[in-house]
Amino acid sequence: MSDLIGYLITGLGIGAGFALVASGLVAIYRVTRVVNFAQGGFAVLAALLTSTLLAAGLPHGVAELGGVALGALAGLIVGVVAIGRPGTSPGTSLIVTLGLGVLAYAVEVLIWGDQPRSFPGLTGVAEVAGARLPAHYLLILAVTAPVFALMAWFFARTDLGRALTACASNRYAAQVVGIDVRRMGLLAFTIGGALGGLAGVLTTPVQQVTFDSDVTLIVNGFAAAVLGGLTRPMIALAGGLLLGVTQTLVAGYGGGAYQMEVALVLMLTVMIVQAARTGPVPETAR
């Protein structure tokens, strides 16, 4: 029973991880219907960049924000590239977002090389209900569960949190009342690089991260993004709580080396009873 709840809360842990990433990709998603591939590195950035400022001596705390906010800078840029353009599909923006992907790729080498990176967390092993793991997953949770109430609040009670929502809702309506869709566009981006980086700089302590560790991250992001249609945070959330504990239970009880295949079993299946449910597209919608 103890290694159940050690399993449970580890998932818990990486999994929040997860949904962070997929809360980025929802928080862009619904504001310029793009999907934003590049998302995964966001985190990688950030993780790199505070490994860095913490062996020049800095101190926790300001080294993590300093990588969080190069995943808002990431994101800002990487959302000038994408949607800055007017005019610019939806799905030019998709491929625009994958090809910086790939240039962050040859950029985090350049500078940090391709040798796995951490650095400490949160020190010391908690005890719950007889399970003895490390710290710093309750540290993550710490971290994750008011980052969602934030945001909740934000998007609900904030003018620019209601603009954002408003253009998610109806693009056209919310141009129409004098929202600048595009601005609102890139501060979309701009939050999801944080939430990004954030999500790196929480899960690298427990988690080494390398220049291609935004694979991991994109796909689990995504199978937990689109529980919720790419449109529901609060749903995003739970998909990558689910998705951290099963896969940490499918690696602590069968192998670690099946854990991708369950984010994109979730995925495919979610996407296949969506589909379903949608129906065929008429063919004067066509």
Partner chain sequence: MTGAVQIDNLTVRYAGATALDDVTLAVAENEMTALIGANGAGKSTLVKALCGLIRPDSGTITVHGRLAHVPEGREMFPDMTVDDNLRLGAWRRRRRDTAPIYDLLPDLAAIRSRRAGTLSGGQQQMVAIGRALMADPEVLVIDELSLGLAPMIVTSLVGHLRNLHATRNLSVLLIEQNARLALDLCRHAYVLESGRIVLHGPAATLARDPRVTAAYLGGHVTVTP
Contents of the next structure:
Amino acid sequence: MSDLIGYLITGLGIGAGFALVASGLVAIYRVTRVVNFAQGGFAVLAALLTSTLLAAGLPHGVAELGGVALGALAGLIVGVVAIGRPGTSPGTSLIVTLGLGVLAYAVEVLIWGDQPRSFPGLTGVAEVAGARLPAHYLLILAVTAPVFALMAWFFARTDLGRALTACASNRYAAQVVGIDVRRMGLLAFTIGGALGGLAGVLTTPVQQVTFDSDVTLIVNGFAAAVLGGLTRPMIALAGGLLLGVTQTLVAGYGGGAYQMEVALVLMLTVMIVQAARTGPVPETAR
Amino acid sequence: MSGPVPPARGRGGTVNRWAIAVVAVLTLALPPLLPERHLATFVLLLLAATVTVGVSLLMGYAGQVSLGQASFYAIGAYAAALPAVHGVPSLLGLALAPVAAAVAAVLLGAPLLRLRGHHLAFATLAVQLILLSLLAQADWAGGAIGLQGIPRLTVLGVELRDLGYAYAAWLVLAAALLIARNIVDSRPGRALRAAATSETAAAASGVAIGRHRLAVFTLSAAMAGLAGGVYAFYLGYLSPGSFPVLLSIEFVVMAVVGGLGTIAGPVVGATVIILLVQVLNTLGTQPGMPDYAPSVLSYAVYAVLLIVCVLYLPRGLVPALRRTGRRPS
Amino acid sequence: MTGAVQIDNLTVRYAGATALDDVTLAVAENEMTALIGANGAGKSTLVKALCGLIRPDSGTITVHGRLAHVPEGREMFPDMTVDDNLRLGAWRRRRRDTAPIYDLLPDLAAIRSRRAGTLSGGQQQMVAIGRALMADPEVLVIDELSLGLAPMIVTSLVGHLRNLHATRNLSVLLIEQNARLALDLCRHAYVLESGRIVLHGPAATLARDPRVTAAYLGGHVTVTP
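Next block, the form predicted in complex with its partner chain, ref. the form predicted alone:
The next block holds the full complex; its first chain is the one shown before.
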């Protein structure tokens, strides 16, 4: 029983990371209709920078904020290249973000090398209902929950958030009322970058990061996001948590080698069922 | 991708035919003149070009992005190597390679090709990750450590040496190009091109798009599988690590750089990229360079070429060169 | 007196086809001006060029003051409330208080928390007008006010529009397929055919012009539009 509770909380912590990556994907897709393949790279860049800043003696909190800021900056840069040129179709932008993801490899290996890195997070062991687990998992949850609440408030209750939602809801009408949809797209990329960065900064103390960790992150993030058709952040949150818990349970009860398959098979099933229900998924290009 | 890709037809058929003949003769005469190090590049280039022919068909004519083409390369390689390791004649193993890849493509394609755009891209990526993970756990296939001691390819009792592989790869690429050309000019080929441009229009004209699309998917897998078979015998060693996700992305880069929907595009794309990576690799391994230099340089080349081509040369190098070549006349 | 909107020699081409050919048009200050024409005459292109959504190939457009646009098809943000739709209309302004709009269009107050996608066509048209007014415009461009709406609803909308025009300094360009409605409501009118202005003048004069009555007011002579 205490095993199960331990796995559940660990799984929620891991899943929170996926959910943050997924919500970044959703934030960008809703506004721009671009699936950002470089989303996992934001997490890696943020984690690597945080490890350097901590090693340089910066206190916790400041170093992590630095990492998230780099994620946001990387998001903005990806946005400028991917959607900055007028008339770039979402399909073309997807390939551009793929290229930028590979470019991030070059930058990361150049600066940080190709060996796994990590940094200490919240140290110590916590005891929850008889289960003992690293306290850092609780910190992940304690940060992720308010971040999602803040996002829900931002998108529904602030004028800037409403303008972003408006671009997602009806792009043409957004232009009619004078919203600069390209600039909103860049803002969405920046938010997506920060969310990806936060995922990397939060999960690295319990999971090492290497330059190519982004593949795992983007695949899990996409799997979580695709549950809600890439447009619903709260379903992406639920999907991410579900994936994290399932994978931890599978690993905990002896299927460690098949953790990744859980996300992959779920993602394939969801997409195929969605396609069967709605007919062929329309082309992204438009 | 941005906009439909117009068919690139050979104008002045005789000129084209002469050019092809010259290129064929040159590439056939080249291998004996190459030092061993460069011969390896030559073989790998031809194999990459073969896979890229399939990727280009898929992207240019069926309008679909596959981020998992290296899976079929891997399936072909393992399908050829596994029987050979257990004493089955190597040529039979090589024949199995495209068949195994094609069968896998039919089984996977039936559900997956309902997906489009980024959904299909992620689905093919997922398939490759699953395959790699399964291979790493399959002890009968060498597991994560890999499959060693693959015998060399034996044709009519003669064991192929390096030069032999160069010609085997040449034949494989030539076959892929011939098939691709015939597909492009066939009725299904034209129908697919129409479908890539406008699915509704093609559906309205009653074209069996689903079947054609599966056919191209299968054919492109078979090309990758055959190339993978040659690769297995040439290297004599396989592991899941030989087929990273990045390899699939590299094939996409080669297809995009060369130009989708052209016959020469995949060959030009693969050549430009592999030679460039080779040059940078030589540069990166110079004394005094840090040991990560080669990988940094090759990542940068793939990334920058892909981004620049997609944004500024959306039809790739071959049509772009053709346009500039035509301007003076 | 300078016009609120002055369009001179406007030409717009799409992929070689000419959508607008040398169009010159003026909307006088504090007046309602109609632009009538059949489907495909180029009305929507003119609106998009006027609102800066497409770039003309040649010609000049001068607008004095702020311009707001009630687009064809209403173009709601369907998942958002009426109140949020209205607030977004003031995106370019600092003041985003929706109360004055509920005073002007009291019908909207009752549905302020409903999602715009669930409203009837007439209600949506009212929201679209309210949203445009949130920009506090000097010029209002209304694209197809009556399209797809029942006559009673249209009558009520027209009443609101007359009131608005009477109480605020508002120049209006009304783009309408329903020529009778447009000529009734407006003082000046232009007739657009195949991308060219073929007739213009006081609405009352145009309403008696045999070419207009025949083509647009259901006269006895049928002319293919």
